[in-house]
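As structure tokens, one chain now follows by itself in the form predicted on its own.
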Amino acid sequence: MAGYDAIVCGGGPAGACAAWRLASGGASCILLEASSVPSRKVCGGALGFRARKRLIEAGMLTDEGLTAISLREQRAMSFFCGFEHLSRYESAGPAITMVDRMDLDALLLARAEAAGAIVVRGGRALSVAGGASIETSGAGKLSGDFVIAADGASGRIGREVRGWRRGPAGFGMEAFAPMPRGFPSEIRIHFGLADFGYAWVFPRRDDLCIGIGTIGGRNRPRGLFENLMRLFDRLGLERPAPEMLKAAPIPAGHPSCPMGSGRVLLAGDAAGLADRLTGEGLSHAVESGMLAAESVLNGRGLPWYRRAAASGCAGMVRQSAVARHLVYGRRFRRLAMRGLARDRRFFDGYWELVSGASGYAGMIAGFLRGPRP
């Protein structure tokens, strides 16, 4: 049975930064990636400031590195509630960077195995027995100090560990157009068409990402897609055929995630990693897989890693697990869309957040002092 100082299952983004942290740390490690090559996620590639800044500060990726993989620098937003408008704003901060998911994931990936990562591709963890003896197809029994977790929502080890306390409890879907000539090259952010979330338009290169989703509404996937097939038709778009929508779940359960138990440790979406208010999950998956190698590589394991985790990735999960009321609530909805179409305060709150440049207590205090008259 061959033995390594970790053993991470699952090739996204915090998988692959997990892996390339101890293999360039100079531990032993072995990721098991289910796909041969990098899937379709459904995710819109807004890659954040926050995101962006650790993997060039942690020597990951250079800054030409993501430029080369870049489809657009994004630094103005368009709000909608419904199909209203409310307001149009640019901000002078951080760019979001777009990015093909499928070109991000290739590109972590392959950066973990040159620092001497060994990954198998089409290797699938099946259940994790007892401190840290992992059962795979493609791989044999494995056995590690550490195993990392970041197999996503719906990943076996994932969900062995987790147990009860935390499944996916929100549902997106989305699609790509051919972006039409003179095309707005904003993001579009539609409110009210989900209920705690909200349907997005994100120019890239030559296509538009369109999707749609929530996390802990009360909304069916059928009441979802007519709502993402009316954003189409309200766009003068042709409606995708039904091969070229994607879905998934989010994972964003309870907050109270445990981060692992024992030897293993949870990183990204099987974590429940997702930020309650925008969906996003990029930086929390990048920043989880980096701190989960550091516990490995200093031994200070579990109980280091929750308690970094809670000064950085999923402190802010809980934060926006509150914040979320205040854009999406009953009672505060109708102020939310006042700031948005109001007050510049509230939007550059609101771009520091998804752009990931800070965290929530920019949009709650402008939330909070309420939008000028």
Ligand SMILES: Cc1cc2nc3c(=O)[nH]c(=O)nc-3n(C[C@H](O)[C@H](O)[C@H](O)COP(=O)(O)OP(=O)(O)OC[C@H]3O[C@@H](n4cnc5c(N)ncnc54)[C@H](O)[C@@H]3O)c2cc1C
Given for the second form:
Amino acid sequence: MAGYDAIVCGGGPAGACAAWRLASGGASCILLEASSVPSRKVCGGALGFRARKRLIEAGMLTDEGLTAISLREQRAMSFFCGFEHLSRYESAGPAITMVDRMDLDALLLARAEAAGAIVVRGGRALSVAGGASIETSGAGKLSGDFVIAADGASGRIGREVRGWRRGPAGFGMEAFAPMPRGFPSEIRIHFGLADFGYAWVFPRRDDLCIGIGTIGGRNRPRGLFENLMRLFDRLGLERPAPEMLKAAPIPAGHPSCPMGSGRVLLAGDAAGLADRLTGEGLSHAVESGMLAAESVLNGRGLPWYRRAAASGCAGMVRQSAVARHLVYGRRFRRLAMRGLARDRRFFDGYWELVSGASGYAGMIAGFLRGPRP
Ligand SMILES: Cc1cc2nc3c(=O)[nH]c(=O)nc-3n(C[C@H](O)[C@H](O)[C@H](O)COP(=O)(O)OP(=O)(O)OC[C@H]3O[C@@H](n4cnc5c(N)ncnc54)[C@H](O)[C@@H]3O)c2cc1C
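Given the form predicted on its own above, produce the structure of the same protein in the form predicted in complex with the named molecule.
First the chain shown before, then all remaining chains and molecules of the complex.
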């Protein structure tokens, strides 16, 4: 039974970033990824500026490396209430990079490997066998000083550590369609098609990712499916075959999210770090993976990790749990839609939020000032 400084469970963005940071900081680490071959994940692939900046500043990726997998740099967004167009916004600021998740995950994992992390593809973590050792199906029993559980929204290690605490509480579904000639190239956000959620159209290089998602609203899956199909109809697109429609859970961050237990640290979706307003989780996965690794490298473990995450990604998730009521809640919804229709400052705040240029402060301040004609 080999001993490692850390065992990372899961090779998505959170796990790959943790393994890269550990290995490049001189720690011995092994990463278990259950899939033996790259597989398509259910994800819109909108990589916010916050994640991009962090990956580049940390030295994990270069600007050129990310540009090579970029399908489109998005700066424009159209907002709808149902199918009624509210307004179009174009940012002079940072862009959202559209990527294919298979490309992004493969690139991040390759960087972790190049830094010296041992990556076991097809290695499934089965349970935390006390302390920080892991039972696996592909690599025997492993022991380490720390375990970083980054096995996604419904991974078994994350579930084991979170215990009774809230698990996945939202979900999204999406399908891809070829982009018709002349189709508007901006992102479309359709509020009002999901309770506490929205539908989206993400134009990529030559196709569209069209989906609908919600966290914690009163939605029936059938109702969401029907609204998504109505969106396909309104866009003049052929409805996708049922097998082309994929769904996945979106975990809800919760104030009691423990970020781990003992020597096991949770990162990314396993820690419930999905934004509760936008559903976005890539930038929190990147940030939490790197912070978890940092806490292993500096030897301060969970208490340090909790504090660092609270002033970054976990803090943002907490703010998003408040902000979602301003946009989706019955009391404020009309005001929010008026703001989206008329007030550029509200847009600035919203764009900075979704592109990851800033946190919730700008958006909430714009909202509280109220719409200006
Ligand atoms: C419909 C939908 C659309 C989304 N769109 C966006 C978007 O546009 N932008 C955005 O920022 N976020 C989006 N998200 C959220 C985003 O996909 C997640 O937040 C992100 O994937 C989290 O990364 P992660 O590394 O924590 O988990 P994951 O990417 O889920 O990675 C977990 C990895 O662990 C592996 N694994 C699982 N169990 C085990 C095990 N027992 N042992 C070993 N390995 C295991 C899995 O194979 C997987 O590779 C979307 C989510 C949904 C559902």
